[in-house]
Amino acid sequence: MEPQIIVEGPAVAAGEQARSVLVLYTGGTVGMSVNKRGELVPMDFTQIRKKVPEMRQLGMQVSVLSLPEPIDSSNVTPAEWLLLAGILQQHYAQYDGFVVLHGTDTMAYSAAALSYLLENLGKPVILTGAQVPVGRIRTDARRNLVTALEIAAARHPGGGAVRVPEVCVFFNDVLIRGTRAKKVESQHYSAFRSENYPPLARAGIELEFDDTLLRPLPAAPLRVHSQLDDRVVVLKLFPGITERTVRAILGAEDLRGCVLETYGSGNAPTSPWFLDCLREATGRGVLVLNVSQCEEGRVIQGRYETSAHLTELGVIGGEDITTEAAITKLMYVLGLGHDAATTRRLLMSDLRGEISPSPAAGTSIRA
């Protein structure tokens, strides 16, 4: 697959080069168009300048690379995340930034997964999509695409260093760290929210970056990981959950990790059967990561009696990590193949901005 230039760069002075951005189309509404009969059809990206005339004013060279078969985001698997990471690695040296066009349903999972896979990332990888396809009167596709391209090419004032050296989601005028994004809306344009961390930038009349929140440029070269362990589950607690259900989930063959979605600040039932299920799972070496069902706040194991027993059973407190970032982190860390102690330490550590400092440190950041 070779990228196709769809917007030529502007004329520049001798010795200079126009900024270049690679658009990687994976599927989703953002890559659909409306034909004369009003039907949704895949977009012909060679015609994108007609669909999105604003691109001609960007002052950059834009190339597009489409997967051979577009993927509905509901069908995305870890195999697709590894494929995307490999494509980005292949073209990393040739472009100043990257925009990944993706369906909205699992965009937050993909953003988190790519955040972990692309270690020491020094260029922008901006995921975006749309709720309404190009061609419809009230589409959000053009605005999201154009602004994502601007962010992917952004530099500090005066032509300085890369502005956003990390994986992010841009949607409806808000730039969100890839490990903090969550889809919260299916019928409105404000589809994504940044959980437990402020947005990195807002798009108003101008792009307004908060440089105090952005990750610094890495000191080491890019390292792209190629292993994810999908032997993981999410267990969401609810009043009335039965022993049969919990045992069926935690007793899955060859299970290695579980994201346990608990109540409030990390609380769970104290029923003997529930504690026995957790004890048996952790005894088999299953890593259990405690994540709150609440949209804000954090897990503090031991604050109440209903969470104190979890630490005793070896459950790992997930602090303020999202479920999307937690399940992909489990896949990533388990895929590294480290010993048990190192694996637990990595799960407890902030690897890609997915965990805020503890409030005890006096530096907790709230959205």
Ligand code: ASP
The other form holds:
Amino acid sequence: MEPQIIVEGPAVAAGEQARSVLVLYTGGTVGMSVNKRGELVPMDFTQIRKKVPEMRQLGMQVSVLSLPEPIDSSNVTPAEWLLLAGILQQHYAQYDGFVVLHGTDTMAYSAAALSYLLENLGKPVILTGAQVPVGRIRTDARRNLVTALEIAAARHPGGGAVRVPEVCVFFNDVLIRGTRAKKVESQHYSAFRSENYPPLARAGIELEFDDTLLRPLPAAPLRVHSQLDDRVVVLKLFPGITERTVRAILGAEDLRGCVLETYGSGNAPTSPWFLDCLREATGRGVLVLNVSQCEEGRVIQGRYETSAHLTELGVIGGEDITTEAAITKLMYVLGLGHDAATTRRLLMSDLRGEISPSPAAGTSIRA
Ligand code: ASP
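Please supply the corresponding structure for the form predicted together with ligand ASP (the preceding block corresponds to the form predicted on its own).
What follows is the entire complex, opening with the chain shown before.
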């Protein structure tokens, strides 16, 4: 089934006076209603204009497109990311910006995945959603959607250049780079935080952008990638993890990449069986990316004895990348199909603002 597009009035061409924004509804609490069993299920989104009348007051042309079968974001897979990237590519020229309405549960993963898939993005792609469905009195959907629309249409005051040419999450009152978002809250409105990087904008009485943090406009045209390799895994360490478990995960026949969630600044057990498992995996060509379980700070392999051996085993230090950005980066980079050396180099490089330069290297934290 084709995605269903519901356009109110003709879409104006990008660059004409009234800004045009395409809202892409994928599912999630934002558009849910209660079924007979009292469970929250995605509803028909054609009602959105009635539920958010403020959309008409923004002075912009808003078109709404719904996936044929909206989903709870727990069901999102790389296939949905490729579908979304394809839809954004298809409509890229006609709109000034895009808002993706998405469930909060996996929004951070989708934002990171889209950041990688949409190379040289020159327009805003703002993911948002809600903790309370749009029809409910205390919904946060209206506020999140209206501000996301404003961000998607935002221009620099002087020259009128696109202000946010990147994939971001906007939620509650913060605008977060797509590769830095993390869902941190399932009950309250402030569901997301920006990990290891300041928010790009804050929405208070005014929308305050930090232009020093926003990415510049790309020099090259948009390039949309269409391959993701899902032969990857996240292995989270915990005291007591057994050899059997680690062997089963790292020994999976077709495994190509692993995000190893380590302790502190990238530390892991030094037991011989654990090192053997890693050695066998990296020896088979599995790329192991070391990401810290800490919410702040960075991986520094070699700071402690318990991480020195990882570099020798070929484990790649993930610096200050989030798990969400790391697993989607593995999928993306492996999907590019380069040789092993190039793949490793790309994994170590900052591709979409997911890694801050190391302060030890004498650079600022700006990506
Ligand atoms: N389970 C929902 C989802 O991620 C939660 C939400 O949207 O807030 O689709």
